[in-house]
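The form predicted alone is given below as one chain in structure tokens.
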Amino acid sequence: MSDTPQLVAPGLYAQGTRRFTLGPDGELRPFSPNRSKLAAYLKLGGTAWPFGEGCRVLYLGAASGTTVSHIADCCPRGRVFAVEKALRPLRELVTLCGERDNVVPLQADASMPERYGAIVGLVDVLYQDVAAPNQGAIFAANAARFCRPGALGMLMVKARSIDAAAPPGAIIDEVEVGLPPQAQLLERIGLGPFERDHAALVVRLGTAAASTGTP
């Protein structure tokens, strides 16, 4: 297994290599699959990397901002709208924003996109990592409101947050079936052993409803 450092960028997906993002001060930052579901997705063979220099991203379930920071570093001329409901991780997220002026922290419930619609506008990527029973519905509502035609959606499904008793695979199947009608499934990758009973669903969104915000 190679231990050669590789930057997270298009074309650098060789499985088994170490991955890094380039921080705002030019330092290489290890992108660990043990700390980020996005890194786990890449480690396990995921190939989608939509985070270009000018990319606009809506991130639902930002927590304290570990993955947000890596995405922001890859979109230096873009904007990451980071939605988090809980106050405690939000405080750490706000601290992160002092170091990266392309991150906009939003305290809001991701199931109520109307609360932040006027701020976000249209985006190129919707990334969701929300622990809620209605994860699929949250993803669909935000995709319809904010995603440009052809936008990429990345949904980190937390099966046990939906149903603690049902088989995780069956739960993920249900979420997949319930994806928005305009969504084309590109990848489905289980995130074990890094995240048990989790899967990444990556979709291409063909159409988007008009947003109340400013693109």
Ligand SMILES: C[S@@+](CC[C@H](N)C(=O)[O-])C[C@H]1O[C@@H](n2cnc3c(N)ncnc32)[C@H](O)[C@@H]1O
Second form
Amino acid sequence: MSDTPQLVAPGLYAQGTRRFTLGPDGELRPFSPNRSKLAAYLKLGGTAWPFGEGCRVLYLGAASGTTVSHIADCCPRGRVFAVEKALRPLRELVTLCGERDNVVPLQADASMPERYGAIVGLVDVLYQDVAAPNQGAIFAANAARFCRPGALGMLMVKARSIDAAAPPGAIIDEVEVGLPPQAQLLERIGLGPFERDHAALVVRLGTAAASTGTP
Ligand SMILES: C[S@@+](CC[C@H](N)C(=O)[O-])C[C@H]1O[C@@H](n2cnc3c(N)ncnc32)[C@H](O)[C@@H]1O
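What I would like now is the form predicted in complex with the ligand, since the data block earlier showed the form predicted alone; can you produce it?
Whole complex next, starting from this chain.
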């Protein structure tokens, strides 16, 4: 096996079971399933990789930008609109992404998409990881407003944020049933053992053809 990580998808490199993205300084950055649910999703067999060159991404629940930074590095001529409600992680996000001019940090509540509607426009990918009780409703509202036909939706569901007492599988079932009518479920992947009681739901929104790399 080669010692050099090989490009396996737009912006994504693999060496054995490890994955990397290419940072702004040309350094390979480990993309760890212990630090990012998107990396965990890939590690656990997820196949969707809608990111690439000019991709426009709306990212809800950016926190301090760990996953945002990897996605941004895979979309060098695109834009990542990174929405985060809490001020503290957002400050770190701004610092971390200071060297990336394709990230637009937005301090907003993702349940009020009208607050950032004028800035975002249509996107190719909606990625959500908000750990909030109304995760399904937030996803539906943002999908309806911002996703172009054929966009890909990646919803990281944290069951315990919706109901800490009910069985996580049943909660994730409910989120799946409540997906917007224009969403076609492509994958449902449990994120354990990296993230307990989480699942990634991947959906195609609207009617355009599915693709990887060129959204
Ligand atoms: C699990 S963390 C996100 C981790 C991040 N996605 C990553 O991979 O690096 C969830 C984040 O969602 C944010 N959040 C929760 N509810 C939100 C809302 N309604 N609007 C925007 N952000 C929200 C929280 O403040 C928190 O930073």
